[in-house]
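This document starts with one chain, in the form predicted on its own, laid out as structure tokens.
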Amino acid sequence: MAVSKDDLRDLFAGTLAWDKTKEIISGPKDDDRFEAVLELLQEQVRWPERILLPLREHLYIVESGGSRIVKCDCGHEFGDWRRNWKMSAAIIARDDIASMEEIYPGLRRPDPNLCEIREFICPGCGVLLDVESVPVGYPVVFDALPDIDVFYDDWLGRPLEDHQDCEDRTAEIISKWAKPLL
């Protein structure tokens, strides 16, 4: 089913009419979507580089200088695709009592000593990307690590001039965070 751009602008945006939107969604896929959306996506930002993947609402995967990386609508840049996000990200953590009640009030609060909810947010613009609940102590959580190369090789047959290995280099982040023993 051929959707038009408007269509698909009409739905990011989150105004295209229920029923337009249930027989998009719940249709055939017309084999140039993918395109289609990147496109769209494309137009939408202000910065040049090439979006390979988007990862999720305000946030791509785009080629950068030879490298991928995540960045955001406002143009803030989080480094490597492999890497989770989320460790360069600005981190609202509401693990008491008066922190929850902020956006939990009353009996709807969770308990502090069981978890913590942790709120994601740009640094560059402020928007909320994520928010996680989970239980105290619990590590951040990798959302997705998609193989780019896979994708675009298999799914699409389109591959990518640069191959790069898909595997989670979030240690590389944490690392700099340790303090030598000695």
The other form holds:
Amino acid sequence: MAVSKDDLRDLFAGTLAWDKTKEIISGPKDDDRFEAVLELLQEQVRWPERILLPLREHLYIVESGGSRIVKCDCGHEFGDWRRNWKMSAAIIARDDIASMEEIYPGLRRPDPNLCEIREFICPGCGVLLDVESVPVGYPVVFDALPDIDVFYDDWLGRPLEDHQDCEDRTAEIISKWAKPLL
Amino acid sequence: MGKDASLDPQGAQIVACDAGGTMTDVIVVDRAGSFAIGKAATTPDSQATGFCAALDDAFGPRASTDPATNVSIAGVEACVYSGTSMLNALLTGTGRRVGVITHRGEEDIFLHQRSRQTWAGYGVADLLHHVAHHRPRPLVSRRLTKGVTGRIDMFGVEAIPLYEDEVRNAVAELLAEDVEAIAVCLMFSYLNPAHEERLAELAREVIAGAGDPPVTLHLSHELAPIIREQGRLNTVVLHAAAAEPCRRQLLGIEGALRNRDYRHPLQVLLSHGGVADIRYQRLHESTFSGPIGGLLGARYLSSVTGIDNWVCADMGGTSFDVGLIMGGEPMLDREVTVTRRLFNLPTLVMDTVGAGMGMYVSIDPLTQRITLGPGSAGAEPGPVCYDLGNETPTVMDCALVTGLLNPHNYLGGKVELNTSMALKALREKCADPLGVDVHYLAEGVLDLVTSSLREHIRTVLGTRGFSAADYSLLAYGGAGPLLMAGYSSGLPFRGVATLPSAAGFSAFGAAAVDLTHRYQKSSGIIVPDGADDDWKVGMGELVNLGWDELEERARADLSSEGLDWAAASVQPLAYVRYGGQMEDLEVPSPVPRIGSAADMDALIAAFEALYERIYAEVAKHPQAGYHILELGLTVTIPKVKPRLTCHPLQDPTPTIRAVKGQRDVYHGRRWRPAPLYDMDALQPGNEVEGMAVIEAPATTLFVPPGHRVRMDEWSMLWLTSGDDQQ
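Could the form predicted in complex with its partner chain be shown next, to go alongside the form predicted on its own?
Following is the full complex, with the preceding chain placed first.
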């Protein structure tokens, strides 16, 4: 079904009427829906880099000087898309009773011996980007590493100019933090 | 049933109407059992106009062209209306402005709702995807929903007294909001209505004190004294908002009929299958009566022909509805989902899928597969071939381009269908993207449709543990006969039948019912396994109290409608389940009242016999005891019904009058010549070998190769394939 740009804008803003939203959810997608969404998002950000893929609310994978990086809509850059952007975010780790009580008072508070709550904040604008609640000591979760070239080649049928391998490079950051064994 | 052409206008005896969202169908039946069907556009603002136009259409050329000299219907003994006007009033917000009073703490009931309403009425795809789940729009705004303190507990005992000042304030606040009706729904009022009754007294005082504005009060224990608050409250709001505006419409129709010398009250079809005078108090029971007419027609067929197990399949423009007649009776659901909301309204069960002739056909851009729906072209703009602006092909366009439909005979030739537009749309939107021939594609779409309909029938039967081998299929609705060979194929039905009146069968069914009222109330009666006689008698007294209360209401209703109680037959009902079960069965009591332990044993035996018939003997579980959580009562007064006539059988070869010619039909991936027959000219006993097309003004029956159709002595058309000739 054809969705107008105005409807898409309202959909992203959360102001589209439910009946229309439901129609979009349940209907088949337009051939050019992805392009229409990219065009809309590109208009809404204030920086010039080309958006390749929206990653999540506020975050995009963009083409920047021959490399692909994760960028916040405020303009803050998180680095190569193959490295978990959370590693470059400001993090509030709630791992004790006092910090958990700030948001989950009383009986709603989880047991800090069983889990910790991590809030990932954009260092550029301070927006809350993600929250994860995981067992104590659990590695930071890498939510998604999209294979952008396969998507552009096989699904969209219009390959990007250069191909980049798609493998998790988060360890490159961690290795810099690791203390030498000797 | 007789033939359209033979209807005697002066002998017209019954008029029944099925007013849908777009079309109003009227069927007129004369004393000999002959009938005529008329169609006209529904006129929502004044339904009398659409009704009368359809009535004139039914009389056709017999009616005078001068409106001042309409055909008199002085001899008509019953006019029955069924339709969706009340539902439309509720949904479009054209009903009255309703305020609600419920418990303090329950004021958000329309916002939080029962979670089932977030997906009720969805198809499978939306059901599986949580992102599509959503609460429907509140029936009443939070601003008009007031809470008062007070509580009756689950045993019917007052736990917190009613705070009368809060009631007065709530009523005053609602009056200040200019409400036209106040709906009251308090918990457990079906066990003890004292708080609702007191609330009503106080409300009347406040209304009187405010200068007596025309505000009506509606109490849940009077309208729907059934457990489960959400459905009960929705029902009371439905009644408060829509019943009176709807009654005005019905009185308008009755007035228009009186201008044509009709001398009796107009009757309305109720969703549980009875009919009542339009002055009937609980008029909201007519809300969902639209689709059930066909089931009632099938029940009537059962009583006449002796075939008592039917799968009824109604296919129209937008949906495919399947219902069952089991042992001569349709199944009843006491909580119905309509427009994604739950209502405590006893309603005949029809399982619906959105699959009609107007369903859109497209190609999924990602998977390159044919997609049916979602959505339908409706009556306007309709399929592409209507040439009213729609460019998305539909199932009907496929039927047209394959030669199944006659472009010059649609609705008896009133609508000329544009085959070339249908071909163009199908070619451009579907066949070319797939690189296939357009006729091959159209046949493939029809195969897809029939297989999805077949699966729906299989599901309706299978999920209830039934087998098609125990049933005959009855196909009706304008599109029913066209695809019935397809969707019945592979299912081991005893027989597959349709009728010349298929297109107006729902209206026919509405004419074929007795005047029936149904009453229900919740109860809490338990008979443990091995209960002694004293216990059974004690519980029996509680049952009798419930039945007495319902009978008292029934007498009052009949009296207010001017009906004679002595003419009524009364059937007490009990809703019985084994202890711990979630569902119960409606058991007609074999005794009028429970006067002894033996009477209670007889009621339980009736339940177990029914349970065994529906499930299996091994499923019985008497060790868990028996729970009767609801009691009911039906009151029936016989009313004149259409007469089905049995005709002598003629020669198998149709007369020359029935042969209309020949048309090429694309079937089995090639074009073949198919003889055409006029359905109205076929005689009982006639047989037609496939491949053939049998046309009537409002429907078309396709007989595929290897199949045969035979008209029986009741004028029913039975379809058999080469290997199951009956």
